[in-house]
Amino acid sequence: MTDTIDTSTSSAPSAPSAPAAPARDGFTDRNGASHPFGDRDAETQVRSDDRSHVFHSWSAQAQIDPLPIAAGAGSTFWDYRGNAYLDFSSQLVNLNLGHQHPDLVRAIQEQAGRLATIQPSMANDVRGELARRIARVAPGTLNRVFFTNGGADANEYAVRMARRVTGRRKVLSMYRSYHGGTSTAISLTGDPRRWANEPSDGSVAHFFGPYLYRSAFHSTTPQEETQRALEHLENVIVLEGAATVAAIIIETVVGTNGVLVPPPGYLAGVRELCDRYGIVYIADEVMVGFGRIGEWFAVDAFDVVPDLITFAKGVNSGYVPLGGVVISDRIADFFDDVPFQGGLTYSGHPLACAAGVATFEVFERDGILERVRDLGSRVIEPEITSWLDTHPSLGEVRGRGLFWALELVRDRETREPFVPFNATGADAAPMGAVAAACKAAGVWPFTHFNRMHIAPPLVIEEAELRRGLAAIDDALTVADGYVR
């Protein structure tokens, strides 16, 4: 494949450090040793262990077929025939620094040698600076941090502190989230996958949260919308009745279920109904936090601070498992003389906190956040913007910074989706033929329900971001055939 892209951007920030690619023709197993792609004894190997043994989330078993993947450097991965894919999809949008950070890589092993590991019951150097790195960009007075292995315990613990500082039970999330696929994080989940892990925490209710496009409200205006879903969301307060509500808890921008941007106005909304029943407010930034949007903590963008923020993936790229909660002071100090009724044997991991101080400079270093505020205006938002006029199955593109939906529709007049919600099999096929031509193209794509995500490592090049972009606007033709 070759590339025609002009990249003359003299005022943009420049490229950040990266490792440099894996030889085009080969890769190095686990032991150490080179080998050639296209070796397929070593494919073979892989799928059999895979397909024998592992059993994979959210799948049915018998009727998927994981691809198997030698090597990754920077944006790219590549599988052991050769093939190279754009990550677009920075894994589960987890991968900010990319696949191979020479600086995360070299934390870890830096911190592997001189001590792999010790109880969170100690004091340890990283994971105190780390703690100390988070608190120092986090908002308002969030000073502390609880550490967890990953997102879905984040959430368990906030909602743990939040209901042991206000003795209340109740916690309203939104329908379109997902908070993890822990008991309760399932429970707070408000799209499909919590249904067949019903009944679980029953002291959960969902509310609908601003979506304007396919506004609950019949709202026609930003505005009307941020108006309209607080008085919906202070009606479910009353209903469920304000003093059993412990929290709310709510992506900052959401997530898989459709890179929804909050309207002007209604985080700030939130912040004052919580305020005003006496509720927590949980930021979950497990998956926008640490520069996805630009922002070290994506609240920033909307002038809110919250209670406790949760965050995990792009905290170190997940090179190791981590994750958390940032404590403001008013709930820490509750917890100064009350013990906190709960831990982990891995929390704050020295190896998996190396790597999030290692993220905290390769950030600074590389000005991050600048670039990917950049490349998000000047790049994706204008050439997304003008498939609208070329792609009659392009309904709405929406985001900030490396973070973006594109809604696809089989009729932009009466909005039908591209495939059904929650569509499976042949239903979902559609969306299927358009990924496969991004795969097809060399480029990873992030698809749920109707939507293909755009959300590549925060350290992709200009010119792979463009060609990404380039490979998405070809599959979009694929779509336009299925429009009514």
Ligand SMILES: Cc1ncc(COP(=O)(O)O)c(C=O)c1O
Second form
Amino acid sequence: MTDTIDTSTSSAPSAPSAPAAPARDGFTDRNGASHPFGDRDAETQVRSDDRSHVFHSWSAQAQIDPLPIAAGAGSTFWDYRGNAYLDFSSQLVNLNLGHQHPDLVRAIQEQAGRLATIQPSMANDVRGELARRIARVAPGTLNRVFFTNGGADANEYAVRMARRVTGRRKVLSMYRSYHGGTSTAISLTGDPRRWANEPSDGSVAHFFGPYLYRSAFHSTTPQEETQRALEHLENVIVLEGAATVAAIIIETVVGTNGVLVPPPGYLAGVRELCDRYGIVYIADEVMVGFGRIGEWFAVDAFDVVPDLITFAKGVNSGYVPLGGVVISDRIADFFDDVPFQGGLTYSGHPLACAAGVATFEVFERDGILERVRDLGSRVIEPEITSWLDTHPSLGEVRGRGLFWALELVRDRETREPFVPFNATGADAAPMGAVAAACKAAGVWPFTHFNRMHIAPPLVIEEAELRRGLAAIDDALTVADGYVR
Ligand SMILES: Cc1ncc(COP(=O)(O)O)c(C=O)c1O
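Starting from the form predicted alone shown above, please give the structure in the form predicted together with the ligand.
Expanding to the full complex; the earlier chain stays at the top.
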């Protein structure tokens, strides 16, 4: 357990443009008027409008009670009663530069004052600058960018490009994956969110990716897992008909479904299989692109160059919706004389792109990638690894940069998950109790099935990070109480 916070020895570069969240005693309404926390009228109005008129994602509408949020700054947000939460989930793992980053807010305000919108068939300065900056940090010959409104449509369009270029239709994707909520993207998804949307696109087939802790291949080492997972993938390609497979789409580090870091050689093997069978390799970096694991694009950590990379979330922290596909020259050139059949009214929206350009400036000025790697390896990894000695409910910890999973179990020997796969209601209650303990201690966690993920904003101060980890350490004693 971390019971002292010593920042004096910190060598982490600070993030000067994202000030620590100020002590707050109130919030500002949309007319600029200030209110003290505890203003029940304001909270009641927000809750009432929400419950009466807002239809929420992925939910039985009568069974939810969304928390009204009054304010956010840096790595913290506040409810209307003044409860502060350290955002260890970066909202939906999109808020890489934290709440209300002054540079991003200013960029959006300035762009709104200059040119708030312009349609995509015209050229625009911030759209072009953002595409140029993305191309500069993308690997290989990925030099052109098709902008979308978010991650799901980025995957839709990447698949559409792959199908058009190869003249094939089938796409292979992993079990334990999430690729988005729209029709192709949900078909690709390898988690229970797909089930209610079936029959989905029949030209998608799923395969098992590497996951050594629960190996589908009975592997005992990372090397075995790589070799067997690649053999399995090749079998799937052959049995599905290699000549029918347009693309393989893989989250470079699987996100919501477990922070599954690929073992050495796996992604290089995927690249090799794609080359051998003429298949387009799509890297879904919607969650891990733009710094989450300390790289611009996560593929850089594994020395592979895909044909297409999809991104969203961290490109501008979601201040204005934005996603896209980074396209290799080979695929982009195909469309030199063949029209690309796809588009969006808001493709490359100037407000979103202005926030994207500002994101690049902040990353470069404040050494964001370096601080992510430093905080991950110096602070998080040793701390949570030490919990394996003190918390019997912890089966495995894994991750990289500012992206980690704590995999909870009922029994370390059998690896029985802490709650069943896709648990709901009473079955999920133990995980709810652990999450509630975190929230009571002022940390907003990300939980999924039997895992808690650690994914704070990349600008989190070291002291905040240590405070949040200490709260999770304490909360895990709740989980230990369920161990058999
Ligand atoms: C890996 C991955 N791909 C795609 C998506 C879908 O992105 P969006 O919700 O912006 O459509 C997500 C969202 O969480 C994601 O994590």
